[in-house]
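A lone chain, given as structure tokens: the form predicted alone.
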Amino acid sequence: MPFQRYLLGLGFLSPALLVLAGLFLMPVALTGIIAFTNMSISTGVSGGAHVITGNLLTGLRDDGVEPAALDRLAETVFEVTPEALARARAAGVDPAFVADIEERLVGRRFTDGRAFERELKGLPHRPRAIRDLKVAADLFGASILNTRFADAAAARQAVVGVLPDAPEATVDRIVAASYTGWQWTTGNFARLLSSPDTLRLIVNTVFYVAATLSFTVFVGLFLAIGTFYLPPATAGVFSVLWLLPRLTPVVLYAVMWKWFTWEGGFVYTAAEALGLPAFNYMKGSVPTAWTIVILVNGFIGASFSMILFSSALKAIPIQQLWASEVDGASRWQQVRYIVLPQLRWPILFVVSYQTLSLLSSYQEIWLTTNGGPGRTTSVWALESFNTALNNYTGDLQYGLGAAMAVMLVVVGVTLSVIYLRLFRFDDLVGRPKIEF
């Protein structure tokens, strides 16, 4: 019987499990996995082929490739074979002069298209005109450069018969390099470790949740225990209209802070006509760009604290605040001994709430100042964001962008354990200390 119940309730909790899965689980493996590739847009997210292309020549001599052995890989050889002989008779070529080329010089290998050019004067049923010579000089070209190999072992022979002498690790780099696909790699990780861009995101993350959430809980607290004091229809109308910036659209709500703050709106033309300087506070400078973006978030994030500590404070006792006024208690003291105490809980909520959603929220900087000016307002988010999914460039990282991501997801939840150490958690769901 136990096991019968086991097997119901697992059915019936089959469907949740199903859409967890699918829509939060799968998502979260497969970055961690994409994070530890060198998948982007140039090498898709299959599997790809092998092509030596000038660019990775240059890359190769950069690494300290012998430059010889890359200006071999480099030209065009010119061989009269028989597929050679063919691809010149179904272009149209005169036939007597592929019949020419065939009976003398078949077999016969050319580095220099020059002498092959020469070689092919010589016969006597050349072309009249240079450009048609130079045309059926052409069929019988052959580079290994831009050439597509299905896979490693065709790109290695190719290598080989342009560099036989090459020593082995040498045909081992190029055919790694010339790899089109994406390969497991640690070096995303390696990468943002090094990278001088890291260090100014980390302090452009600190500084924007810290001020950000700052803003958020101290605001969302002022109003909640304001409005809690204050009559019941008066706290109605103030906390629907503190709860606009969270129930607007986010894109209007964006919209509305660039008339507010670009040239020609509120503010501008409140300094104008004031005399104080007016420009596009949004993008105009750091000091005002950082303003906006903490202004921005902090009013949602405000409207959602003042949700949770209103409705925390309705669980407070009411008795517990007449008996502290009929001792004579000050409001500061209700709220200093009596209500700030029975909002530890929710408080503990909305920090650990709000510092994940702020690291990994980007779409209203993304949408205000894009992360400017230059990149002095972008986080980490709209860094991952922009790697992988919004490069100007078209250059997707997808890899890079994924191993941005996972980073975010440790540093989460790192604070998380924290913040539940430090308001002491196990105290919340343990047993009570008083029993009824």
Given for the second form:
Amino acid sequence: MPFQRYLLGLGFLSPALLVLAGLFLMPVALTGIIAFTNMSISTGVSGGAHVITGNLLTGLRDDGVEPAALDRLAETVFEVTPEALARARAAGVDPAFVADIEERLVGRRFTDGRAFERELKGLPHRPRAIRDLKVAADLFGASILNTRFADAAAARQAVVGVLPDAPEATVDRIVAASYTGWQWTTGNFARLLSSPDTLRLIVNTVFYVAATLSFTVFVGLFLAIGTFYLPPATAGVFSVLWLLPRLTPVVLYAVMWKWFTWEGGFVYTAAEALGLPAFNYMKGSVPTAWTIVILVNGFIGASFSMILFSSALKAIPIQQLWASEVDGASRWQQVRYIVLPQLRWPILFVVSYQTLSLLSSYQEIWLTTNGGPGRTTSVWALESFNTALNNYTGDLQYGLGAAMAVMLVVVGVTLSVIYLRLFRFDDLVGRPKIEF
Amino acid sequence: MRLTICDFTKTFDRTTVIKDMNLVVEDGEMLALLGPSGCGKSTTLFAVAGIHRVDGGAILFGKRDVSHLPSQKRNVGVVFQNYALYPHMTVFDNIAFPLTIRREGKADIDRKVRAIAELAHIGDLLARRPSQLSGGQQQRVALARALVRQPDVLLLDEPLANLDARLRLEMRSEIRRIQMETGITSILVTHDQVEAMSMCDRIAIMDQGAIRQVATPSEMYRQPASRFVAGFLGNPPIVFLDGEVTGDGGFASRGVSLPLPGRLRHLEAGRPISLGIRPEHVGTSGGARVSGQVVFVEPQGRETLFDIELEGGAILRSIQPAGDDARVGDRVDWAVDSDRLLVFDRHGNAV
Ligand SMILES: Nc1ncnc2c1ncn2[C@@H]1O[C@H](COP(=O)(O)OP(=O)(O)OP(=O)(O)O)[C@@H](O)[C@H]1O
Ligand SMILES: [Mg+2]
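Alternate state requested, the form predicted in complex with its partner chain (shown: the form predicted alone):
Below, the chain from earlier opens the complete complex, with every other chain and molecule after it.
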């Protein structure tokens, strides 16, 4: 019986488990996996073929592969084979000329295009125009460069064909490098560690999070405490007004900020009227762009923290406030010694929760400055998103983007642990009120 | 310091809760503000503390008019009903708070806090948080915090309401001891008459926002100024009989007739009065007698409480030293101490 009951329970749970696995665990696990590959739009996400490209050769030369061998790979070889002759006929080259070639040169192989052309010029039915001759000659040329080989064996055969006496190791290296599908690698992380862009992004992100968070906490506290001391009706009006950023759909909110700051917008017009420099404050200069980014995010955070702080404030018994006044505390001392200490837990919550959500949120920046001007207001999460999923050059680097996302998660988890230690979380939560 | 409340009026949202109240608390005196729930005791206390603004009249500490001073400047100590300790501070910091706010020296604070903690018997609890204290200990901390800066006036708002019966008894004498030792003018708000009578020099009885009588506990018990006061004090409560004065200086009502106390024999016949009979004046000694049937018996340990139904249907209450002399249904003929009867006129005022 109990066993059947377990099964029944599992049966009921299974949709939730499936959703959890499918929507939550899978993406996280996949991101972790993809971070250790070099997947990109050019490798695709399934398998690949082997192609030796000019870029590949340059790369190999930089990596110290013998240049002579690489030069040979880049060369075009002209060979008069039955297939090449058929190709020439099909391409509409004068049949008499093709017949000449077949008769006199079949089986010959030239590594130098000029020499082959010279040979052709000596044939009786050669075309008048030099251009036609070159076109015909090209039809006999074949290069290992940019040829697709379905698998490693075919690629190896071709490479060995060109470099019959190259050492085995060199051949292996060339074949391996020519693979166009994705591969396992830790290169993403190495690249992130060594790239100078990384440091700038980190500085940006730290600045963004710290500034927005300070705004969120201080403005939230100010509003909560301010409305706490206001008459209830006035306080209610203010609370609702300050909640609007949180209540407005994010796209609409971003669009409103655009209207507000763009050329001809409110800020622009007001600045013009006041004789201040009038320009697109959202994208026109780095300091104003940062200000807007911080305000856009800060207002959302502030209305969130205001609600939290307000409800925590209401939980303080009024007699405590009376007692502190009787004890001689001024308004400010009351806030400093009685109110703020009792807001420690909600402040900790806002700081940790908002740090994590700011670290991983980019939508507001994306919708407003989009990291501009240039990439001055870009942050880690936005860059990760752009790298992996939203690149206007179309060169989406899934692996690198995932690696950035993974690092963000690692930083987030580390920060949460530090926060909990720093604010003595267990001390705050205390022992359970009910003993088991 | 003498505390004077003069024509004090308090209005909340156009409802006048207290109107033209007058009260004087003498220097070093402990006065109980006693009254039923909602009569305005806390309101009065908070007005003295400066927590509530005064809508009319004046409050004087000594000769100083403090009516319009904020509570920060009044130098009063308040113990709130729920103690209102600061949960995030240790006991030491709680008690030290009024001194810290005044930026007194560290050594001074330490000395004063320890002295007052000794006085309140909480010297070994200074490192704890309020949540780690029992109700009685929290109560002492609140008291210590109110006393530490030597207030001109100490205000206690039902400080014992949250304690159990035993602890209440203990804290009653503790608070009184500390108040006497410090000699601070105090007001104790309570709706518990025993508390008021046992702890205070004088009692002010309040009802519906007005002071009904101010007197020492025994005076108030023996000579209540009104039917309300007589009814409020005394446990088990007094019984009232409505009737009128008879020709021979007696009282008659629904088949009961009793002689009036000697000093009231001269009242003119036919005047409607009501008689207050305390249970302890029935069934023990006295010149008059009543007879009736026992309808209820409540043993209370040392004493037993009886309800007897007289012929006319009126019920008298009697409390007597325990014994098993009467049971429910018994007919009894008991003495009444007619000289101790209380007499009130039609408006409830003592005659
Ligand atoms: N802030 C307020 N706003 C409106 N009415 C109030 C307010 N505070 C008290 N009152 C009213 O004033 C009256 C007196 O209140 P108060 O708190 O002084 O009573 P109390 O005598 O202390 O009663 P209790 O023994 O129950 O504490 C009550 O009728 C109460 O409803
Ligand atoms: Mg009260």
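In this text, rigid core is short for the largest set of C-alphas that superpose within 1.5 Å between two forms. From a predicted model like this one, the values you see are computed outputs, not experimental measurements. Residue numbers count along the first chain shown, from 1.
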- Message: Please state whether R200 has a C-alpha shift of 2 Å or more between the two forms, with the rigid core used for the fit.
- Response: no
- Task: Answer yes if the Cα of V65 shifts by 2 angstroms or more between the two forms on a rigid-core superposition, and no otherwise.
- Result: yes
- Message: Quick check on G264: with the core superposed, does its CA move 2 angstroms or more between the two forms?
- Response: no
